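Shown here is one chain on its own, the form predicted on its own, set out as structure tokens.
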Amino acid sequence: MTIDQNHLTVWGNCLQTIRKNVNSQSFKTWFEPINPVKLDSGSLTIQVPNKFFYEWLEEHYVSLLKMTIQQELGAEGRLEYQILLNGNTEKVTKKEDDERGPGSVDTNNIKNPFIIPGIKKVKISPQLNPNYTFENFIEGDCNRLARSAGMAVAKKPGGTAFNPLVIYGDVGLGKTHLAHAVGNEVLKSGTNKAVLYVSSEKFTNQIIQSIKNYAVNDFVNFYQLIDVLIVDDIQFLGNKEKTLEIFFHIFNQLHQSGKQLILTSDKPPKDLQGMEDRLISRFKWGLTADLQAPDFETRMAILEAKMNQEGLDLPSDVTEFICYNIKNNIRELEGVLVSLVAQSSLNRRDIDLDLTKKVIQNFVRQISKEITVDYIKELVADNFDVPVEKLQGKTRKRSIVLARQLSMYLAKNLTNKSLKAIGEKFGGRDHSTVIYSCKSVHDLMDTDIIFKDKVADLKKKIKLSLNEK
């Protein structure tokens, strides 16, 4: 230390080093409010606003502060604090045996933010819904990647390349179900892993309470005990600076310790708003898997699974109508089912297509009018100027064959009927004939622009004519 150094110079030099090692928001939040007080015999005293501020510095920046102080004052350099308490100051001396490296946790007397005061409970409750399992998560093309990744994580939490596992998709597609399923599978394996599910809203509220109670260290230490942490709807953490700061450190400590993180969101990490790049980049370390809207077959499988759980047996035309109209939200499928059962019980009537149509009106603004195979046959026959009966016959006249194939193609694309059901409408033909007809129409559309335009006009006419009904 040179003879002309004073506390302002030393701390100013320290700040230059610190600024290079933390992001701008952290520097502004945790270091700009600090005031250097005095420099005495190799010990720099700094004043911090409150006890929470002191605890946060000691928990998260102890190594950085030690490095900068020793860089300026030598190997024997020390740091002391003055904490403002109700306008007065309290001196705290930094001791070597107080230092804790990243990820170390004193597990004595750690407070559990999920426990209501006055209720003793030592074991960490996972906060999982036991009904959300892999067994009742229906797999389809829309979710196969995410489900497979979730199963891999459940078998070896923290031991795969899928860490973190980020699951994203629109509302009601099963993000929460899948995240819970992973947690439940880990518990079922009997490995004694500490699993915890928390919504972003609850996580934020816990942080607010910990700040009010000067217990941020306890909060962070509690989360360091978790082996598999599931945070739901992380998009709601955006623009919450203190929450994101604490979450960033919890994320880092868990990841560095080989713990598993599972996050859900309504959008991919690159599109999340109000989050720092350093956090976004960490979300990309593992696997990002999306959940898409289920196709008709998957919706049918989901609905049938729900019916089996409830012991229901609905007519096929009812289930097909539900799945044809509820396309983008699995929760709405469940809601329709519950409403149907309620209406049936209250009105003492069987669940039929008429009741189903009335119930679905409460879930969708406009019910898609049914497009039938018979209607398509009539429209195509009229357009080709051939008798509709001929489409069911065995004639090989080119114009009739083309009209028949086009009718099958439109039925495949515009109705929810199976290939077998479509074939039966054309004189009992089998599904392979329908497949061949669809391929023939598709191939002709690729080579004949006039025919392609004709098909497009027919599709438009079918939809418009139904809307006018």
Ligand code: ADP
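Positions refer to the first chain, counted from 1. Being a predicted model, the structure only gives us computed values, none of them experimental. Between two forms, the rigid core is defined as the largest C-alpha subset superposing within 1.5 Å. What changes on going to the form predicted in complex with the named molecule:
Once both forms are fitted on their core, a CA shift of 2 Å or more is seen for residue 77 between the two forms. Taking the rigid core as fixed, one finds a CA shift for residue 181 smaller than 2 Å between the two forms. When two forms of a protein are overlaid on their rigid core, residues whose CA moves 2 Å or more are considered shifted, and residue 381 is one of them between the two forms.
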Given for the second form:
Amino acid sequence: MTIDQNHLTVWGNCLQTIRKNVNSQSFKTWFEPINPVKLDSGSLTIQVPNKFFYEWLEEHYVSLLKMTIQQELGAEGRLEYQILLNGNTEKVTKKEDDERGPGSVDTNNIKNPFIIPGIKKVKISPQLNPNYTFENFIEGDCNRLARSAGMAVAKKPGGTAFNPLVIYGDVGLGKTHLAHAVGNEVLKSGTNKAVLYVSSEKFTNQIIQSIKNYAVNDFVNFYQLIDVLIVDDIQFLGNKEKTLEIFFHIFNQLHQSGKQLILTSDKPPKDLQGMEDRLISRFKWGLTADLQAPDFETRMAILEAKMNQEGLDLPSDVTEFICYNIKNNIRELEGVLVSLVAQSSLNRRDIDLDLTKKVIQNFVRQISKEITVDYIKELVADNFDVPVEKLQGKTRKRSIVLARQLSMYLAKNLTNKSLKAIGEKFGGRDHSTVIYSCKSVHDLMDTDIIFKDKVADLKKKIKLSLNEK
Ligand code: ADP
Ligand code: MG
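Rather than the form predicted on its own that you just supplied, could I have the structure of the form predicted in complex with the named molecule?
Expanding to the full complex; the earlier chain stays at the top.
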């Protein structure tokens, strides 16, 4: 160890190594939130946001961490974790009595119409959709944290640090599905836990009814029987004063007695409108996990899973086209599939690329400009950092020759232009030059995997550009 090494520089160096070894999404999720705290006789202490985080790092990245620490601190180097105390500690010491709303009740003494005297526990219908399970919730970088936290919660409701578990994300990205999956998984475990799923709208309506019927206490009591309460789309509770007050009370009661809360929202808790800070701060007690838009591979996996469910088999150009064009909403992805099936049986025609394009037009406003040779040339020139005019010129400089050949290859593969037409776009070269270029690119891809990756990347970029703008 050198004199001027401190926890910041050591961790900084570790991060550089780690960054090279994990993908950028994982890096962002698991390593950026870490704070180095101190460096003490060969041991680096890092602070992680919660216990789950720690467990995840230990499970998935232990060897990488070990390797980087030893690289920085020598063979004796050690890593220690400090887990950031979260709201749960606060909860234990804090008295909740002063925060009871008017809906509050003495739970020992109230009659509850939902409970039949003599029967200890009512059977509560969980209101879950049995089709929303973990098995058919496809995993990808976009949902890994939320999915695994959901799984952890389902295994040990109320017994993890993720209470509440807040799942947020844009519309159609799987919040409702994941929330149901947790509930279904709890039921599957056969522990006899009372699970209840309720949408925020329904919850609000129930409260309005109970106020009308002077039955707010019964309402609150009913909710206190629940072991796992799932409230969907809590953003709709904003500005509904009475509802929020009662919700706050139920939340506190359940949380205090170690019951699990799962909430979904279309925005992160801090951005929820029309909610008091005291409520928002409670949402932060547990874990807030977001669902992001799935990447292309995940969209393909989801689409294929849906096809399997429906017993469908579509050609790969069709599935790829769908996934290139529908990016930000999984519900739409399913919608396209349903429309395709309907259109094909109505019109008695097979599902092919033409039909798919037509159907997708209803989903995305502007569809596919065609891929042009000019566009390919620009993109490649930009990527190789050479002026685009050089691609049609005579220069024999290695990097320019390669860019030129690659452009021809991509034009051949991604457009339906003839060899002759492509040759013309490159300073009037003839078709045999185009063939020769394609072959050269092929050969190079066989021997140079970095180049091969680059080609794959460019192809993807070009296809993705289809529905931009
Ligand atoms: P949200 O509640 O976020 O608006 P939903 O949970 O209703 O979204 O999801 C929309 C549709 O997409 C549902 O039919 C759901 O089954 C499907 N879906 C979302 N995410 C996934 C996934 N990871 N794997 C499979 N299907 C998914
Ligand atoms: Mg939903």
